[in-house]
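Consider the single chain below, provided in C-alpha cells and representing the form predicted alone.
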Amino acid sequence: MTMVSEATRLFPFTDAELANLAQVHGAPAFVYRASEAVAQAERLRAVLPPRARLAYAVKANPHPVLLARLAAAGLSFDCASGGELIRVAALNLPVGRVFYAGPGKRMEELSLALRMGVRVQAEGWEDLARLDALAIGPLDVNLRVHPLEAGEEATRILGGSGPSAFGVDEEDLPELLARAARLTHVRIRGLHCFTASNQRDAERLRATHASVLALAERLHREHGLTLDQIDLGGGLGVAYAEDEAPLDLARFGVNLRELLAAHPWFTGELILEPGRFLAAPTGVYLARVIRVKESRGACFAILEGGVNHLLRPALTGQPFPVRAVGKGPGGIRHTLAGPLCTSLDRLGEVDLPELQAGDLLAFGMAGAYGFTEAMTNFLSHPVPPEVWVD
C-alpha cells in the first residue's frame, strides 16, 4: 500500500483542508467527514451475508450530525445509556431499530426503552425481572451471555475470558433460564455476546463467532430457546498506524457466510455493532504546539490540548496517528505533552519532523472515542469544537 493511499486512510482531510480548517474554527478542534462513516458502512453491508444487521454502537461518538447520516443510510442502533436511548429517540426511527445494553441499567431507563420499543439485551436477572414488572404484555428479549470461552484482548477494554461485570456467566446459564421461564411477560428470544474489542484479524473473530454460534446451538437444543437473533457484538477494529494491516473485509464476510450455513437450525438475524469501525475513520483532532522543550535528552513538544481532549493514549498506551501539517515526515522522536499540570497528560511518543510554536499538528483517526471518551472538564481547559464538514 502506498503512502498516499495510508495517508487517505488514516486521515480524510488534505493538509490544505486542515491548515484552512484550523484557521476558520480555531485549535484545538475537532473536525469531522460523516461521508466517511457512511462509506465504511456500505463496505461492511457490501460483504455480510442478507440476514446480517449493523446497529451503530453509539457510545463510538454519539454527535447527532453522525446519527442522522448512520439512520438515513438505514442502519440501527446500539445504545448503552438513557441519554444515548434519548439521542437516538430524536431521529423517530421505526420501532425495531434501536438495541438497549449495559450492566448498569436504572427502572427508568428500562421504561424509557420500553416506551420506544426498544430491544433489551438483558444483562442478568435485575434485567429480566425489573422488565417482567415494567411490561403489560409479552416482552422479546436478548440475554447477553458472558462466554466460557472468549476472545482476548491485546488491551483490557472488555474482558476476554475472565471475570467480568458484563451478561450471565455461561456456566450459571441453566439456573437463569429456569428462573426466567417462570416469568409473566418476559421471553428470551436472542442472544448477545461481545467479548473483545478492537480485532483486526478475521479469523480471531471467526473464531470468536463460531463459539456463539455453538453456544446459542445449545441454548436451543438443551433449553428449547426459540432465537430470532443472534447479536455478536461490535470489536471489528481499524489500524492506527501506517504498518497496521486493516481487517480483511472481504475474508470477514466469507467467514460469516460460512458460519451461517454450519448453523442451518439458526434462520434468524445476525446482529453486529460497530461503533469504531464507522466513527474511527470521519475525524480528526486539531492542536498546534505551544512550546518545545529538551529534558534530559527527550524533546517534548508541548500542545494546546492533551488527555483532556484525547484520552485513549492515556487508557490504552497506544497513540493515535500524527502529523505535522504542511510539513514533510520527520525522524525526530517527540514525546507529545498536553498542558494539563500531571505528567499523565501524554498523547503519545512520536517521530515529527523538527517542530517550534505555532506548527498544527493532526491526529487521524479520531472520530470514535475522542471528544466525549476525554476529560474535557478537567483543569477547565477551552471545551474544543467538533466541526462537520459535510
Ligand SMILES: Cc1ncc(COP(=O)(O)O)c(C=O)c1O
Contents of the next structure:
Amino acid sequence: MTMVSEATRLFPFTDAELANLAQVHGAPAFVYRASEAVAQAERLRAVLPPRARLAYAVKANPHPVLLARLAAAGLSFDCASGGELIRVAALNLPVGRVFYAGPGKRMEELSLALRMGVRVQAEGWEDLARLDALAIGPLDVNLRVHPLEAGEEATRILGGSGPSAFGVDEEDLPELLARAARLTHVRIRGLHCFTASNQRDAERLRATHASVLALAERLHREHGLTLDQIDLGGGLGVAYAEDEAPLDLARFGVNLRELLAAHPWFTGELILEPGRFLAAPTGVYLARVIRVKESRGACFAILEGGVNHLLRPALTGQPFPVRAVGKGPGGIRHTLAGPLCTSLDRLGEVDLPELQAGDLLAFGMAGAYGFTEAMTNFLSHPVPPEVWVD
Ligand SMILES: Cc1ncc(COP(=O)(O)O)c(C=O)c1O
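To complete the pair, please output the form predicted together with the named molecule; the form predicted alone was given just before.
After this comes the whole thing, all chains and molecules, with the earlier chain placed first.
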C-alpha cells in the first residue's frame, strides 16, 4: 500500500485500487473520487467566517458528477461561459447561487445569465451597457476590478498586476462609475477582484485580500457604492509535491475574520471561488508506458498519453506528481514523454524505479485543470474515459 499521507493527499486511491481501475476501464483514463471535493469544501467551510460563501469555479472541472455532489453539499457556482451556465442550469439551483465572470461575454450568454438569475461580474463598460439593455427591471451586478496592487503568482495563469484582459483597470474607475450611474436598470452592488491562482501562502493571500477590502472601502466612501458582496475570486493553492507545504487553512480563516473585523462598514457577504483547491485532489490520470528509450544520457519513458490529455505542465512548467503503480519509489531520472510528435509533449522529469513497457503511471492532483484543459484533437489519439468512483 503506497497511499500518501493525509496531509499531502496527492493520490486519493491506493496502488491496488489504481491497478484495478486501469484493469477495468483501461488506460489512459482519468479516475476521480468526488467525495474528496466535498471533504475539501467542508475543511474550508470549517474555518471561514459565517459571512463567507463558497462558489465552486466550474472551469477547474466541469464534470456533471462533481457539480451535482457540490450542489448537494450546498455550494454556489462560478461560471465563465454560456456552456458552463448551461451545465449549472441542469442543477436547478435557487436564484442567487450562480455567478458569471469572464473577459468576453457574448450577448446571448449575458441574456442566458439574466434568465437564470445569475449575479454577473461585469468586466467593463460593454458588460454594463449590454446588461442594462437586456434588463427589464433593477439589476444588481458586481464589478470586476483589476487593481493597481495585485497579488502576484509564480506560474502564469491570471497574470498578476500589469496589463490585463480581466476587469476594469482601477485607474479607470472614476470615469466608469460616473457613466454607470446614468444607467437605467443596472446597479453596482459588489466588487470582484482576482489576480493570482495557486497561492499556498496564507499571509500573501491576506495581503491580497486586505488590498481588495481597502479598494472596496474606497468605492464605498469615495464613490458612494453600497456593496452587498465582495468576491475575492479563487486562487487557494494546493501542494503538487510531498515537500510543498499545503495552505495553512486555520491561518487563512483567522486572516479573513480579522480582515472583516477591520472593515465594520461592510456588512455583506464575502464570496470565494475556489476551483483548484476543491477539484485537484479528486483526480488521477493513468497512463501506461509504451517503451523506454535511452538517448544521449537521458532516459525517456514514452507514455500512451501526454499533453493531449494533461496540458498543464506544458502551459505552466509545473508537473503533476507521479508514481509508478505497484513499484514503490525509485531513483532513476526519467523524462516522461507522450506519444505526440512535438518536444512540448513532456509530463515531467522525475525519479522513478526502473520502468518497462506496460508499467502503469499515476499522475495525482489531476482533478483540476487536467482533462478540462486537454487538447484531445491533436493527433487523434483515443479520448480517455472519466471514471467517478463514488
Ligand atoms: C474568475 C475566476 N474565479 C475563480 C477561478 C478559480 O481559480 P482557482 O482554481 O485558482 O481557485 C478562476 C480561475 O481562473 C477565475 O478566473
